[in-house]
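A single chain, nothing else alongside it, follows as structure tokens in the form predicted on its own.
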Amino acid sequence: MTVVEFLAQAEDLVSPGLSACQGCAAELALRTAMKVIGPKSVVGIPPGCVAGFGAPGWGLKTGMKVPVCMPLLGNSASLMSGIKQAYAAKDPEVRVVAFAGDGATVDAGFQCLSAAAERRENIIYICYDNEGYMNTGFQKSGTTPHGAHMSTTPSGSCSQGNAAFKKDLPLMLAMQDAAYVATLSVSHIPDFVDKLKKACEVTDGLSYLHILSPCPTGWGTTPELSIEYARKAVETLYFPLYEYSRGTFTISKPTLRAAAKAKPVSEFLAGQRRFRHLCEADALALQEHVDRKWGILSRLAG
């Protein structure tokens, strides 16, 4: 079965007509998902866009067809942790599941996702990263990149935008040695559904899912490129695809091809209204960063 006929025939466990944003890749992150993790799950899904739109439940006409909650910003990990050993006892085939945004991630988040995967928590964590606070007014977040124009980091005659780089947390998770790790794009949905499978598959640890999230209301885009923007950041290796599991990175086949023949990063900052105000050098500092972590990336993979 292709994945094309798979996604067909798996049943949407989101419902339609929630509220987001037109283009907003964390819904199709979401609906994919959740047609791979399957029916015999449980959700949490904290504060932040994802939230915000609807799919934990608004009334009876939003939110998803299996068990969902909201935890707060900061301790989605610890309590989708304890919902999974309730289960446990009773049912240790259900899946147990946080969606959450990158602030509710890297920042707020971060000592309880750290904390779970050092105690081998047997939940599955995915990230929509969508690089800030984007339902509370474009703040900076961690993974927020360098030089974006955003309502806590303005361009203007005393500031050039953020002034540090992308936390990358995916990195430190795999240094932290979790069961397994590994980064998604909503461009390229073979890889985004292998991966899913195989965090379904692990039973003695945590599994974590970077996703890009492309966000057209944030990054000042068309939503109709969504899709396009998130290739783009694969193809510049700004945003490279790899899985790391018991001690080996692996490179996955879409960067491996974009590896051959990297595009500038300036063709993934082209048109973002965050980035209009890069002059050529700080566009060149964002090149240099790109190419140091991909180098650490390809020394880690062999």
Second form
Amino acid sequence: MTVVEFLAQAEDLVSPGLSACQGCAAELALRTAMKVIGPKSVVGIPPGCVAGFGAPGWGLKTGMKVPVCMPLLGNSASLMSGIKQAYAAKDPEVRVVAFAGDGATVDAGFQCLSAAAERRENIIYICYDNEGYMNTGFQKSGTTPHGAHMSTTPSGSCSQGNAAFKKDLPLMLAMQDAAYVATLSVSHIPDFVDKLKKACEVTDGLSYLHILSPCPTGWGTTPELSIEYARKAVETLYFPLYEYSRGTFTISKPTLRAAAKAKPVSEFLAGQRRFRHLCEADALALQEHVDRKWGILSRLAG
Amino acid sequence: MARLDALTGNECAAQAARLCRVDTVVGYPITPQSSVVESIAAMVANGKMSSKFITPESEHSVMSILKGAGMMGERVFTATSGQGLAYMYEPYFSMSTARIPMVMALATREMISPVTVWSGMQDAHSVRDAGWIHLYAADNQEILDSIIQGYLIAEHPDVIIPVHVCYDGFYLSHQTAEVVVPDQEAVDAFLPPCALTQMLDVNDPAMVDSNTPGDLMMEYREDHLASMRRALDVVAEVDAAFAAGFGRSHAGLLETYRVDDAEEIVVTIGAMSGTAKDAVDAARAKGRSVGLIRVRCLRPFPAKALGALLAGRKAVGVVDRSVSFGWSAGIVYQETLAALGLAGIAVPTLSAIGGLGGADIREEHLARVLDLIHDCALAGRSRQDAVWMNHELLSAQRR
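Hand over the structure of the form predicted together with its partner chain; the form predicted on its own is what we had up.
Entire complex below, previous chain first.
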């Protein structure tokens, strides 16, 4: 069965008619991920866009066809650990999944995520990274890229936007020797599905999947270009796709292809409202950051 | 057979968790409760207790893991103190409002700043409106027994609210006392196996903690308050059932001591109550008509019962190991005023504050408080500002 056939026949475990923005990559990521993870699963969706657009439900109506709860912003990995450990005694095959934004993952939730990885909790932790607190009005998060104009790092006469650089959580969790770490893009669905399947097979620790999730509303792009921006992030090595498992880094095929003739990061930046104020020096700083990170990763993958 | 032992308050809490056959314990160290979770870890490591024992990176995660396990229908336990309680406040509040019953031991502690690790009740009293049931123990036996009672209260179908059993840090947590440890069969006969709802079930999918509109939120809070009200009866009933089964009562909601004919009343909470009874005896020996009421249950607050006990008295004083910022008073004092107001009782009152940050409350402090309560009775007026027990004793001694 091809990936397309698989996705066509797999049940959509997310309710129709949720109120995500047009072109939201996180909704696509959730629906696709859940098709792979399947109905024998419990999902936690902390505050963020996906919780805001109704996946955990509204009032007495649920937004998912599997059991779902809404953790606090900073406790997803802990809450889901408690559920998984309790479920392990009843039915070890039930998959326990956190589907959390970057704020709930790399900022408020990082401490407990790191601890869950350290304890080898057998949960699947998926971060949809739209590079900011998009649900609350596009504030800067720990994964907001350098230079981005956000509502708490606005560009202005005294500011060139976000002074910090994007925090690299997948690499940090790999350094912690989490059981399985991978980066995923909605522009490369066969790779995306393959990595989810691998995460589901892990039985002895935490799987961490980091998905770059273009956000037309926050990035200032048009909805039909979300997949395109995800693709550009891969092709410019802004967001390299790779896996880590048991001491080994493996660069994924789409990124190996891209690295052979990597496009400049400026191609990813072009057309995004959050970057339109950037001067050449800022763009260069971003390019240098991407080059440096890619250098680290390619050396690790040896 | 029940066993007579010499145990610290923290060891009592750990023994109680074992006897209650909890499924999961999540432990994180904080003074002065650390030896609760250490004792449990040791029992699990040596096969004397079959619970899962999980060691996360913070109290925030402690309560979060417990909430996950609780949503799965497990019986769970932990212990905390002071800053740990403050750090777990976010999941702590959501534990009660998600209506997940559990019991937590709370070795009470003063709050920072400035830095302190010592006793006080500011931690527990500051969270009295976070939806939990608060029981306060007066001695080590009561810690052990209240935790066993706590699960029966928390899991009672009319309640379904978590309970914390509070006890004075160091004074009870670290002091050794004679304790009867009940045998497992007796506890099993008293406390049935956990039969809580599994909220998250792949065979019956549902959501927990969805975004909730205000009118529905109002229903949830109204139901929580109604359950709290029913818990007043349940706390008393469970203590009575415990007394029938084990031959010991902890007085249900309120303990009374020499109150029948007393014109003046001192209201206490926690471990100071034993010393206060000695002070009452000494005052009685001098011909003073005084009695004591100990608040065992602060939430739900037994306002009606307390009001009935305070009717017809000439003066009432309350001793607190906490302060209410913005009032010149302690927190149990405010609760007492509310009960008096509800009952329409006009009586001279005073608030005495002592024992903050590990300061001792000695019998002489309490004797001085009883004198000041007597002054209120003679003057027929309430004291407007709190009595700071350390200052008051010094100035009384200088006089």
